[in-house]
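Only one chain is given next, in structure tokens, and it is the form predicted alone.
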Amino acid sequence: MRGMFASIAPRYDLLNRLLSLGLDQRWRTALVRSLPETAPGQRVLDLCTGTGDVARALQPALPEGTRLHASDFCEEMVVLAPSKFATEGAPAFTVGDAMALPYRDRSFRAVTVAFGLRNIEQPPVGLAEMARVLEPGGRLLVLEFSRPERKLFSAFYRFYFFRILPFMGRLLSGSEIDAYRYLPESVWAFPTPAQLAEEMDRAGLAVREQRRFLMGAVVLHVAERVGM
């Protein structure tokens, strides 16, 4: 998995824009607008940060004095992220495993994950770690692909996802590893929004909203850490 993402890292941002027709930026904006109220001194964590696009969108939305952390398991992705920020005020970037986060319990006001949850080897373990590092009442924001719900659009989307996207991804990325064949296969194997809500509940996260975009092809899951 690391090798696959490392192979497309240099063209990852360009591919995201082209293959999503620029909609990825709109979805990230929706995620940022769903942040909880945050005070100076509190911390926010962007997991599966990749090349730091979500972290870059988060930073101006946070009040001065909020500490932003960003982590990903692929070093080749992470090393590209700091160039998107000014030297001062850049997030604390780390290379790490989402299933074993190196942070204290209840230490973050919010955790964000954009299109990365299904890439975690054991998503329930990752969700449990996210719940662990969130403070009570803290918010988890997960932006993830899903299977469209309307039959006609679902058929069209599936054709694009399984036929057009892998071909274009392979052509544009120049990677010998077929990362863009993995993408649709992983989406179709991923839990439905209802199933993911159940997994979050088992991790101690109460889903407050599941906002659908592109007729359900993308879902923003908004959950809160329950308990004391």
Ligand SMILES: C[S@@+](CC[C@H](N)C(=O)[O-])C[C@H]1O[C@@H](n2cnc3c(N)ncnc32)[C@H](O)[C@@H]1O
Contents of the next structure:
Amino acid sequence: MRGMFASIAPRYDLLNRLLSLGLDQRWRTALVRSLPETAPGQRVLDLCTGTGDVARALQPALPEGTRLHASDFCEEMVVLAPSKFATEGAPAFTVGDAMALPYRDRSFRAVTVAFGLRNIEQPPVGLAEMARVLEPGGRLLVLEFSRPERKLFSAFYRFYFFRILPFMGRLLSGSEIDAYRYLPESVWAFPTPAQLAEEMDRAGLAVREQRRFLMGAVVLHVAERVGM
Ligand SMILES: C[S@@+](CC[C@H](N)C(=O)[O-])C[C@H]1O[C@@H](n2cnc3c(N)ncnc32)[C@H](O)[C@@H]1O
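Target state, the form predicted in complex with this ligand; input state, the form predicted alone:
Starting with the chain above, the whole complex follows.
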């Protein structure tokens, strides 16, 4: 997984914009709008941050004095992130595994993950870590692809996702690894929103909202850390 993302890192942003027709940035903006109220001194964590696009969208939305941390286990991706920020007040970018977070229990007000949970080797382990570092009442925001629900749109989407996207992805990414064939296959194998809500529940994360975009092709899962 790490090698696959390393191989597409240099063209990752460009491919995101092209292959989603620019919609990916709108979905990240929707995620930012679902942030909980955050006070100075509190911390927010963006996991699987990749090249830092979620962090870039989050930063201006946070009140002064809020600290933004962002991490990813693929160094080739995360080294591209800091150049998107002014040096002063830039998020703390680190290389790290979402399944073994180096943070204290209950130390974040919000945790965000965009298009990352599906790629974590064991999503339940990742979810348990996210729940652990969230303060009670803190919010988890997961943006993730899903299978569209409407039959007609689904047929069209499948054709694009399984036929056109892998071809374009291979051509434009310059990578020998078929990352853009892996993408649709991993989305189809990923739990449905209802199944994911159950997995989150088991981790102590109560799902409050599942907002669908592009007829369910992308879902924003908003969950709250319950318990003490
Ligand atoms: C599709 S990219 C998403 C990047 C970014 N969040 C975005 O919205 O563009 C998925 C990212 O998840 C990272 N990733 C996968 N498994 C991980 C893990 N166990 N720990 C940390 N990062 C992981 C990959 O390195 C990759 O950068």
